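Take a look at this single chain in structure tokens; it is the form predicted on its own.
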Amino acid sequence: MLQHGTQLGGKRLRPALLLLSGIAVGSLGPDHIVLGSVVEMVHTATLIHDDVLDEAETRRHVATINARWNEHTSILVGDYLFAQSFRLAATLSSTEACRMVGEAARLVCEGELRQVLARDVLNISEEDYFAMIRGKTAELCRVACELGAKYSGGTEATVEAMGCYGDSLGVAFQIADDFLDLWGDDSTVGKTLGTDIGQGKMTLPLIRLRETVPAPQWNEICKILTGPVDDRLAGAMPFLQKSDARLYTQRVAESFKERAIRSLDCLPESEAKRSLVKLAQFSVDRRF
């Protein structure tokens, strides 16, 4: 069951960020490998729990644990991975990593809770949206980069800069996901388009649409967004296409990508730094 669960992950982005941050700042040691495993376990646990919340049957073209077994099993496997990740982090000589990962896991759960409680709430602000995605997506990227730098002997300023890089990259990545859910291609995304709108999630394009259309038109859109799930995407898309929501979402994602790249100015030139730059570009460019 655990072997199946590990197939649900994709790019192994968070451990890659941790190792690349470590190499870019100094040199790697055995602790980096342990920490890379820890952050990936936490991430995989959140994915397994996400699939229960979303009632998802597949992830990356593989049957989810809740689809192959059941929801009770999924919850327990996710809990098992959380527990194992903290046990593994506690084997390091310092408790600092355990504290940092624990705080990151708390913020991830907080971000997910915010999103669940905000379903079908159409008046959430852009500030609320960023708070949600910073928790559910960006937080583990941030802590991965901070841990990589810290365990390579980085200064406090360097560790902070790497955390800023991870945070900005994670936000850009999630905004691009939200863009792709509306304007992507099924074969590229690996899931059915319109999933977010069907689940009542107010993503950045919809928030921008709300802020830029006249009130009577927004009232008409609200009826679509709270109407039959299967009709929401087709009903909302003409309004989205007429607005600047698509361009605005691209522009905001690009701004976070550029912020991530600027955060790397503190690092000397190296292959690892160039890889981190390419990852920031990849987080957005491949999706638009």
Given for the second form:
2 protein chains.
Amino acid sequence: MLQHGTQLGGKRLRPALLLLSGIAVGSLGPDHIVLGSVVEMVHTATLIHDDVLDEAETRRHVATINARWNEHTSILVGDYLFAQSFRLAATLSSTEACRMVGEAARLVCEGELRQVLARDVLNISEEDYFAMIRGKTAELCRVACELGAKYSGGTEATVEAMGCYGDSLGVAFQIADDFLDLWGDDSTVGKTLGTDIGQGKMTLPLIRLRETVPAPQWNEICKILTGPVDDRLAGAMPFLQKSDARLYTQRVAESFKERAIRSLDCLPESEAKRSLVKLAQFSVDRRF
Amino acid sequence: MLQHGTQLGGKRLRPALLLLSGIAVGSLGPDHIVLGSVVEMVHTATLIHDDVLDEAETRRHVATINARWNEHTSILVGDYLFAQSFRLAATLSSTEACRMVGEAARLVCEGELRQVLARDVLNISEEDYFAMIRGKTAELCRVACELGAKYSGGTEATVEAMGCYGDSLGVAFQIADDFLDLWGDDSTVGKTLGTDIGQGKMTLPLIRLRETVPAPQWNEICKILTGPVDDRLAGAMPFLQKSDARLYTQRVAESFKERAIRSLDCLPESEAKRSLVKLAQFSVDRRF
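Right, and the form predicted in complex with a further copy of the same chain of this protein, after the form predicted on its own?
Every chain and every other molecule in the complex is listed next, the one we just looked at coming first.
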């Protein structure tokens, strides 16, 4: 089951961030390898539980654990991975990594809880939206970069700058995810489009739409967003296309990408730094 | 939600074991209080996820989180508690408690996974049964007693003896739980009887029944155990009553209770030691 679970993750973004941050700041040691595994395990645990929440059948063209086995198994395999990741973090010499990973995992759950409780709440603010995605996506990217820098002997200022890079990249990455759910190509994205809108999740394009259309038109859109699940994407799309929601979402994602790249100013030039810049660009420009 | 979650736990057995073990071996410090909270939080997290697995509506006469909110919320609140418990364990000065709690949590999940995969498998051995209940119930009791003793400065031999006490008490406790699911009084047990048999879980009384009835009769019982869920308890009960399953189960639980009490022989007489003896007796003699 765990072997199957490892196929569900795709990009290995978080360990890549951790290792590249470590190389960009100093040099890698065995602790970086352990911590890269720890953050990916925490992430995989949350993906497995997400697939239960979303009743997803496939992820990245592979059957989810709930589809291949059942929900019970998914919940327990996710719990197993959580426990194992903490046990692994505790093999390092100090409690610092345990504290940082534990706190990040707690904030990921908090972000996801906020999102579940905000389902079908169409009037959530942009601020609420950012609080949710900071927790559910950016937090683990932030802590990956911080750990990478810290375990390479980075100064407090450098660790903080790398944390800011990870946070901004994570936010940009999630906005791009929300963008792809509406305007992606389902054969390259690897999951069904319109999932967010079907689940009553208000993402940035919809919030922008709400903020820019006249009230009577928004009432009409609300009926679509709370109507039959399968009609929502097609129903809302003409309104989205007429608005500036697509352009606005891209612009906001770009601004977080720029912020991420600026956070790297404190680092000397290196191949690792250039890779981090490319990762920030990829987080926004990707098609999957 | 977390406040509601704290009402679902009942006996606070694990923190009681941790604190009493600490007092019986030496004296309590602030770390014991932290660790008592940690083990109870891990336990509560597993209860919340169990209630999702069992689709339980109430626990100890209180609405479960999945009944009061929904499954999604339950999964995330459980995850939140897991993460928070590890973060709390990491506030202590060394990684030892993180390692022990992480490993115990991993074994709890492994025990539960074994049980889920053994559903409707009517030929599991007594050995498999003990492996499952050691993981899902005894492990966290064992680690609670070990932590209590260790943080009171107990020698390696004392810590091991206390671990053996916790393990034996946990096994006895779970056998009593399985016993009560068949022969308890549902108004005092606080949950519906026959849940195990309804979920296709082979517990010790059923394993004993299988080992002692002639093959043709067992075939008849198999039809009942795989038949309509609501008819299983009433259908199997006459066979159980005619066999020695009830007496055998009580005898095995008693033997683990005795083993737990014998493990305490290395401790000097004290009020805490007497309480630990009483807890071992209670784990078997209880009606709830």
